[in-house]
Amino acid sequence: MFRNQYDTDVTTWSPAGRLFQVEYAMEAVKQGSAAIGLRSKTHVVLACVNKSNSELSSHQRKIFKVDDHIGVAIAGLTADGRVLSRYMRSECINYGYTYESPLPVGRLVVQLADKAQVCTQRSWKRPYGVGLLVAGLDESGAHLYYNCPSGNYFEYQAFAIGSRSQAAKTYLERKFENFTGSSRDELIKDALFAIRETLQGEKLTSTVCTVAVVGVGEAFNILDQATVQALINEFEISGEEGPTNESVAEEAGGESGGAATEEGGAATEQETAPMDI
């Protein structure tokens, strides 16, 4: 049932210095749903994969809006993300209402962390299974932060987290030095085409994914459907192709780097939970 003897509590330290249960934890985040995010100076656009128990159940909700200048998509436990992104609304009014201006970015990633950290650290806790890329615009400019389970949190250009998100990050890494200077719809376009990577050969709909959009002189929000799938059609009519119409040996290695993920996100697949959607 356990790994070993170490991993019984939050707070046991194992010989090599680790703790197994935030571990635990952290695996949890890459049985989650894909959730991509990645950022130009003025944009930051949050896209994830909407995945069902079954065909007759509706997706849950992986892309929360937290304030008009602050949104969140989660990977792993969404529970436990539902409550993270209500902690946050609560705490971008109540700095709203004391200072009258808008809460930044980085200081409620830290207060987040914060917040996590303490789960690592109490026996009567456990660690918060779900992973959170933040994306938010303020006075310095648009940001986009992973909090980890383990109360560690860092700024991204652009990342990936979830199930099969490793050939999210191979498109991103590719891409990321244009993502600077990119317009809203060029980001647009490079995260439907990062979330298409992770589908692993399923056909790119407006049903199976979610895109959210936060930048200057436009506050948080969640495209609806009608409007992504014109976007999605309207680059798969300029070139479905692009992102992989590099070099010969490009193209082999990626063959054989998908067939590894292939079978990775396989067997993922069978290991997770049901509670992670």
The other form holds:
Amino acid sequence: MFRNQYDTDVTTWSPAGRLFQVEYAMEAVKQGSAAIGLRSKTHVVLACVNKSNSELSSHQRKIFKVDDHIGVAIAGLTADGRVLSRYMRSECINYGYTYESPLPVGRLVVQLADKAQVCTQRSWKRPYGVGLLVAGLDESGAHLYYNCPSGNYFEYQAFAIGSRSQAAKTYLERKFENFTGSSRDELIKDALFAIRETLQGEKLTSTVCTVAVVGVGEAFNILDQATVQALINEFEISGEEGPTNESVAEEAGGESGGAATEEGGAATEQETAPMDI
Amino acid sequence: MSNPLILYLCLRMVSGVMVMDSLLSPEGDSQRTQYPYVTGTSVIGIKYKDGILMAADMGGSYGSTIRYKSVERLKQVGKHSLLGASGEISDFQEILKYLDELILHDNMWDDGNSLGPKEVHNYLTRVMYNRRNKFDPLWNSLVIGGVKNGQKYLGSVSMIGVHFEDDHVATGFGNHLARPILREEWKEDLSFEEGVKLLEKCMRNLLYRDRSAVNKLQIAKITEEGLTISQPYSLKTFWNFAAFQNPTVGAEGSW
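Could you switch over to the form predicted together with the partner chain, since the one displayed so far is the form predicted alone?
Everything in the complex follows now, all chains and molecules, and the chain you saw is the first one.
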């Protein structure tokens, strides 16, 4: 592997002003199977790709309900993700006990980011190796955040993390302007389409993906497999036979732009610290 | 250590330490507030068309002596809430200190979220119940009212943590003298003027019959627009009712 003298310790700077251990932690997020999220004014949908280690084992859960109004999808080290979602659950419960009202999503996200940040500044710790898409609903509406191991967090209209997430991002970038006014079901449809993009030719079935929704009048819930399969069939997005006509036409139009951003992203990655990704 | 005498001495030392511990520990013989010193009497709160109205007089009693005459017992909490307190005045000041800190930390998030009356009410319930579980209660009955996002809220907490919401609430003597009037005359769409009139009727009744009440009161209003607490003022009274002039007529004692 590539080695350099500044990457053995989380708290050691490189002369270029980078923290390599933190960047490696963010690499761990890219290794994990994909998770995506997108939101309208009233709903947020999370979806992820289920990968099992062997034919004989089941896959690991990647979407967790935190509270009635918040849920997360993770990519990276699942074990770290579980620990963080347990932390989030307890924060929500404590807030609910004290104030009898739901914890604002933005606050939970900041607390989570602060927790991750501490690990980038202590010699005896390691950064969390997990990226979290936090979906939630509060007084100010529906929110989607991305929390990363560096302690940074961002709010998104739509986002994708994990392996081959660039394909899903390209799909979402092409469509996100319509999401604000989308209905719940339209969001789920776009989520499934975006997930299919990350599969690269593999057939989309309800066994390889999980979908969850939270929105106005709907507590965070993970859709059961039968429901997801029914939606896949309804939208005809299994994808083995290639993109449907509709998306062929769109892809032709969006191809050049999508490819350009991908290359651009790779180019900038070389020069600057990807800390803020 | 196998020597029984040494073992016995060791045990004695250990138990000796334990005895000392329980006698000298700060928990051991500490006294909690067993009774209140300076107290305020009833607070009344009602919902009205645009928000919440609250009334309280300004007396502070030292036992049964009315010792202070300008105690403010209606206070603002954050942007959306109003708090009224009866009972131990210094405990109320302690509660205000907790709330100041709560609101400060809430504002420090600087994220556009803010605690509403419901959150403040529940927080106070937790504080009151927690203190009573330490056998060290804050000796107050509290009324919390407010408006947030067009939602009116009015509730009450007692010194042992009993809490509820209602369209009109009162503490202490107000429960006996004001609430029967409110049950008769309160309605959902009271105007501000009607609300004030109703509160004044209640406060006048309390003034006549509650020996701790004084004729100097404040009325506070909270709506979506904001909060105002009136300057102190007095109610017109009429003491020449026959029953006031000769209270024992028709109520002869057994001796």
